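In structure tokens, the next block holds one chain alone, the form predicted alone.
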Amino acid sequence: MIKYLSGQNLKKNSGKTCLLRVDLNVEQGMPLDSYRLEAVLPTIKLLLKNKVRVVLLSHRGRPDVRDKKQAARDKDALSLLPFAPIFAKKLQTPVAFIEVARLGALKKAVEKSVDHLVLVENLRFFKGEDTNDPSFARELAKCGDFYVNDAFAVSHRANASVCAITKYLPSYAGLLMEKELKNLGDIIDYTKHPFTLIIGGAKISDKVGVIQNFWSAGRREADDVLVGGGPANTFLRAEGMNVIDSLVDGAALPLIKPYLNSKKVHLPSDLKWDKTAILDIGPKTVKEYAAVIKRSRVVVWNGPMGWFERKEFGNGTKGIWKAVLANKKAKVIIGGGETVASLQLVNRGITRTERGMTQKRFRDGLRDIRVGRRIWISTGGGAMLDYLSGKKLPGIESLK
């Protein structure tokens, strides 16, 4: 049974130190003030309000700790230092940044700091993090009194600060983690119909599990699967179409055989090409997909319909967004960094304040928008896909 932070009497932990695992894995070149950063603020605020000292743990990228020259370059490019002033500004409190060469020095550095909010340097600069090393986790655990996992997005990875650490400290799921599990769990346990899956992005091999898990699943079986992007190219190729130079996930061709020629699977009836490559679904397909979405009562979407970063190939994804937002009766789950970023295509015109609306911030280069409570934007891409595929996530299992 998972213990949730929301159900604990935090006043009893006043004066103690919490090791809080968050997800600050923002790609280079992307704005650091991201949706994932915003999403974890409520948990930090709750802990600080109850006079609990918070030590933030995260990783960023995949630094090479074996090659000294590359490690030096990674230390600058993948440091978590730039996040410190962002947290300080948003939470109106000083943030201590701790960088140590050896994990053994971390405990002393945390104890020496007088600030209530501490940010530790990228944990993947240490060899033991990525390998889920128990010794590394044990030393890390000495820096706090209890542990909270609020990083759903990395809970499909068996890292030391996600899994092994729970063996050495009382462990809880944070506020964001609780919301993720509730919203995704509702889809699995209480699916309403018609239920529609929207599959896009680049590869389909990492999404086949979701299709399979909702294919012949009784009362939670998907009624329709709308396919776009690279997955659509792969399906079309499997059905014999010459897609020329379009992106195709060759490894997935054997995996999608059970779903070929099924009436449940909707493939594009028209396409937008850039010379020899398919880069978006066409306007006829957008209308057909929108009609399916309109009658849906549950929608799960992962992956844009095309190369939306190029204006001329963004209409497919934009059309799907408009259809999803127009359906006021459906429960909607959206995940994947690209899918969330593509919301910039329609963020104008949906800022009208309505009763029951809650503001969610998307800082991945987007303006502030408002999304209804019926829509859950998951912070997880791979983690969401694994969870909806029925897989056991190491970070979730370790909390049990």
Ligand code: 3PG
Second form
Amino acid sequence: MIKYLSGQNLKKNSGKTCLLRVDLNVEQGMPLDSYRLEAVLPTIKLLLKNKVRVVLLSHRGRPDVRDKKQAARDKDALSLLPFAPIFAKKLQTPVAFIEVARLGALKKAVEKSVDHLVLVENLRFFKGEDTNDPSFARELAKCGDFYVNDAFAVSHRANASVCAITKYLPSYAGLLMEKELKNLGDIIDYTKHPFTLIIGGAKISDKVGVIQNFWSAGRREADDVLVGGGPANTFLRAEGMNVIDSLVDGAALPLIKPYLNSKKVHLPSDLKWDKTAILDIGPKTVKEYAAVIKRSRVVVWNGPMGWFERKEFGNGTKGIWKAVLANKKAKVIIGGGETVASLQLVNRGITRTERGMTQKRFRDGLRDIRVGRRIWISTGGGAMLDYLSGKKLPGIESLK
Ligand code: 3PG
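I have the form predicted alone already, so could you send the form predicted in complex with the named molecule?
So here's everything in the complex, that chain up top.
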């Protein structure tokens, strides 16, 4: 059984130190003040309010710890230091940033710091984090009295600060983790239909599991699968179309065989090309997909419909956003950094009245991360896909 932080009497823990695993894996060049950061604020606030000292643990990127030169370059690019002033501003409290050469020195550094909120440098700068090394986890555990996992987004990784650490400290799921499990779990057990899956983005190999998990699955069987982006190219190619230079996930061609020529799977009926490559779905497809979304009662969406970063290929994704936001009756789950980022583009491109509505919805989406309502914007990318594929996530299993 998972123990939830929300069910604990935190007053009893006042004066203690919580090691709080969060996911600050924000890509370089993207705003650091991201929805992932926003989403963990409630847990931090709850702990601080109860006079619990909070030590934030996270990774960022995949630094190379074996190659010294590369490691030095990664140190600047993937540091968590820039997050410290953002947390300090948002929480109106000083944040101590701790960087140590050896993990063995972390306990002393944490004890020495007087601040109630502490941020530790990128854990993947150390060997041992991404290999789930028990001695690394034991050393980390010495820095706190209990552990909270609020990093659903990295819970599909067997990392030391996600899995092994739970062997050494009383461990709980944070407020964000609880909401993620509730919202995504509801979809798995959901009985409402029509249930629509929207699959886009670049690759399809990491999404086939989701299609499979909701295929001939009794109560939770998807009624429609709308396909765009690279996955659509891959389907079209498998059905014999010459997609020329379009992005195709070759490794997935054998995996999608069971889903070819199925009535449930909707492929684009028109496409937007850039010379020899398909870069978006066409307006007729947007209409057809929007009609399916309109009658849906549950929608799960991962991956944009085209190369939305280029204005001329953003209409497909924009059209899907509009249809999703216009359906006030459906429970909607949206995940993947790119899909969420694409909403910003929708905001820029539409009329004033529509923009008002969209921004409100997006705020609703963010608020939903805390209170769980109609639209749930998951902080997970790969973790959401794995969870919805029915896989066991090591970070969640470790909490049990
Ligand atoms: C993510 O962004 O999906 C998680 O933080 C996991 O990152 P990783 O794929 O580098 O392990």
